[in-house]
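Presented as structure tokens, the chain that follows is alone, the form predicted alone.
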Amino acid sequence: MEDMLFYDRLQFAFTITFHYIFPQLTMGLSLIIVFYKGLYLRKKLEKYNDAAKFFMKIFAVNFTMGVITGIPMEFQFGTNWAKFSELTGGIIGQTLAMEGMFSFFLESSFLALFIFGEKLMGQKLHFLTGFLVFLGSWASGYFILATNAWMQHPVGYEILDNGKFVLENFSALFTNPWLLPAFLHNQMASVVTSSFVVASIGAFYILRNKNIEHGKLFLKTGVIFGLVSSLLVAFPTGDWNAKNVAKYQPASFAAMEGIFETEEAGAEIVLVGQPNMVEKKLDNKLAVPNILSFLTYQDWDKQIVGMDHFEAEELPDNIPALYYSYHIMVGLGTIFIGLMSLSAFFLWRKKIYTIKPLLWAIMFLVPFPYIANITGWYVAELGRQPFLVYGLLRTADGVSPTVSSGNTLFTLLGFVALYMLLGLLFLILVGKTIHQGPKHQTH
């Protein structure tokens, strides 16, 4: 049994951790081809239009394979899952056919009438369309953190005689506490990934000396937009998160800051440090007396439970993961706010364009908030465990009793195959977008 929930547990955080290497491009994109085509409709420059639809091409590329990677998951619910499915599909199979009826769709159809549409519709219904694509892929974004909202905080359920549970308040689903503050943290985290790539893109085509305007204007949205969604996702929404995790789950703050001994004034932070599970401690630890309890609660010596308030079985299954997927993503995020308050100094002074270094390090850092994003979700799905609904349904009482560990580790190796050679795909494909340019178009 334990092997069979281990490989099942494996083959969804493979699926899922590829496929969410795709929407948190495409979300954040979404806004930024809407503020170009905006720019546009007001400015009437060419260079505007043609940013749009080029970047439109990569959301295409982008929002294909994140299609095809995610059919698999929605099919593992009902082979790896079947368990879980059976007992909760009254509630989360709301928020999932919603995804696909109403934000699928809607993201689908208007992308292809704004790549193809253009010059049957005229450009205040090209931007239209542009604006749905938007809304679709934000909406998507919403209806399946409502599902997750309610894995992570359950309200507005009633559970049966035998076992199922089901709705009783619909409205409960979409006013979850929990669901807002993870939803506008998602967004912004997402916006981050975007403006790194339009950024990216602008500073590798001004150190190769070509399409010198278009770079510099890449450059130029990817920095300002990089600033604030990279200040937005540390605060108000990261901080608003933390908070949900410690009023909610403080087992799993617990773990994730590394407390592992409740001390009776204010909560330190970490800032390095390496849990070690022998001795229930953080080793070569590195932290700032109360500032946790600060952040937390707004009060220098207000206690925070440690791990050592609970029992074994309610926290996290892996602390030491966990521990570390929460700080390498809030060291990212510090990371990508210095370098783009820094790009955005030197964007004010009109010179970061000649900054050399700058440049280079923007282009080579494009990887990084992709890192940050996943390591996010990971921090999400491992404090929730051992639950796959937070303190009512333990994850080992979800998988499919009748299918096997080697059918699982099988299957597994045919996705790894199969995605090798779709990431090199989109590799090639977008690579050779980039190549191309934006290019000119003449009416």
Given for the second form:
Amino acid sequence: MEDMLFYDRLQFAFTITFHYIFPQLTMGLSLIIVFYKGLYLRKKLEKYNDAAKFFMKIFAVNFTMGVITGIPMEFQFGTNWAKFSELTGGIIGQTLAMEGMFSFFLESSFLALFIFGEKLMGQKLHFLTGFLVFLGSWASGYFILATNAWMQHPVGYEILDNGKFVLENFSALFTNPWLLPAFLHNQMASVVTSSFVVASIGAFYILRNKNIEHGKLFLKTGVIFGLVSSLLVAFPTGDWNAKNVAKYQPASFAAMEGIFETEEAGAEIVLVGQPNMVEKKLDNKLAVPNILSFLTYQDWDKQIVGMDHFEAEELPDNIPALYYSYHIMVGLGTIFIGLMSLSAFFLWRKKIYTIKPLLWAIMFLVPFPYIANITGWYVAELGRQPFLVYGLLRTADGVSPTVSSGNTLFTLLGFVALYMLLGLLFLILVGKTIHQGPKHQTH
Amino acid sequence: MEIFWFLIIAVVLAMFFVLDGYDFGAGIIHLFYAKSEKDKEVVAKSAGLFWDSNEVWLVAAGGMLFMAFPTFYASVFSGFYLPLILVLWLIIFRAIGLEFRSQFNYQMWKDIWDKSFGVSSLLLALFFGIALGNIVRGVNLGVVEQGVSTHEAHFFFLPLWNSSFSPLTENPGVIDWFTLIIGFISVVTLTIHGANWIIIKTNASINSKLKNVIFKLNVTLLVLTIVSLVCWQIVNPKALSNFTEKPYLLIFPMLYLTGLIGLFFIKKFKKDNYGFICSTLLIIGGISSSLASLFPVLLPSINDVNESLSIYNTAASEYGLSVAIGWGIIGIILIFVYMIVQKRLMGGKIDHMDYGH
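Can you swap the form predicted alone for the form predicted in complex with the partner chain?
Whole complex next, starting from this chain.
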């Protein structure tokens, strides 16, 4: 049984991690595509339309990957987490079914029209289809976050004698205090990823001395979107989320911040350090006093409860992973703000196109927003442990009762192999599109 | 309320099989009949342009099943663990086949992805039929051994097959001779459907030949249908009792029969889409007849210990189901609006459609 839980969790973690490489780009990129298409409508400069169509090609590849790695996510609720599905399907089934109805149909219908219908529809309708694709992809994010918000902070439910959760108040699912901050934070983070992708392709073209006009446009767009979004990720949305964790999941908050002992008067913020789970302390700690209390409660001397305050079975089961995920996310977020501020400064001084080290940095930093997005989700998911529905349903009680660990290991290995192939093909395709450049017309 | 959601989900599932069915069928035609590069390209495109919006219907059906009948969703998805994961992998292989074949103009590359598309389409069609066969045959709910349930009454687990390949044992596997027959019916039906789609959507050189193919396959289908009805009686003697008790349900087998008879006149049809309408009737009739024969049961139990899963003992709460009707109706109206818009803009033959053209 122990094995079973481990393989189920590993398979879900692996498939969702791989899956989330794609939606985080499509959500942010659709916004940038709509922006380019809108600019084209106003200014009638061909380069804006080229940009919109070029990124739509990259979007389309990502969308396909998102669909084919997304179907396994929906299936896995039933295949690997049958008990969880049975007990909570009446509630999270609502938001998941709404995602299918209100966003997937919208996205997939209008994506085909956007890609194939420019000549058929005229520019204004083409802009509209692009906008609807954007709307669909953000709606999808909203419904997934609504589902996750309920698992993080359950509301509007009633528990029957047989352990089933039944819906008592539908609108509570959408007024959940966890939802809006998490949604905005997630969407801003996806804009960060997309901005870095756009800026990095721009930097690549400038450094290669190819497609210079488009390269400059991409770099400029990427830096401006990147600066705004990386600031918004941290404040107010990130801050708002951290306060929610402190309020609704204090045990997770203590674990992610690395506070082993309750600090009565003003908690320090840990910048660096490795959790030592044997001695229950941080090794090589580097911390700034009183900052955490101030950030969380706007009060320098407010008490923050540490992990010593909780029973072992209330604490997340992998504290180091949670702690590192959180610190990697925050650290990278800080670097993004720094780099984007610097780039924006040189963009304003019109020097950015000639500063090669900065262009190289922008180009090579592109994997890091992906890492920040994914570690951010690890914080949410590891922080919720050992529960599936926080405080109410334990992860160990959610697995499929009849599926053996051997079967799960078999399918896990299959997914690993298949996704390696997918990842390779994805890189080849995106690489080819970037190589052909925004001027390329498919016959 | 349960009946309402049962009907909605049945319609969505039928839509999935009608829509994605034609691109599965196109894959099978592609595998066996498309020989020239031009035909291969256009047949692949007739599926490639549409598969992702068609597969949304599967996702939607899954989501609604999860919401409306969570116990059924949990039971069936975990019970059919292995075949479902195999289906996922096949869906992935099919999609990459379609999306990647024309990315490089290099014969071996195209051949690899063509086979990936064709073979996974064939296997998926087979698996969907087998799945339907499993549902009408029923499973050992509660994993009863010697008269005692070893798990909760609504859970089960099926191996891919057992050594006897017989549906009449205590613990049948996913694949047995009965479900295989249903699987073959599904393959033949979807191949006909795909061929009809290619005739409507393309100017491929094989189109005139495909009408012959459809005719021959239809003869096969007639034979298989009769065989399956006999086998169904053997596997489950009460299989058709719903139809004798409620004769109005016979409308569903009539749909199937109309499609089947209609397709014998495929060579005489003046309009291309008559054939497609007939094969659509086949699919809708086949699925609806199967569901109607079980109703209100969703998954029969083959032991005497545990009762079958029905729409009543697996449904979510009354409140949840009724609140979902509100957004469900809005959603369905929107979906039909999208479909009409898409149809108007992307109707007609697709041979010359391309990025930005």
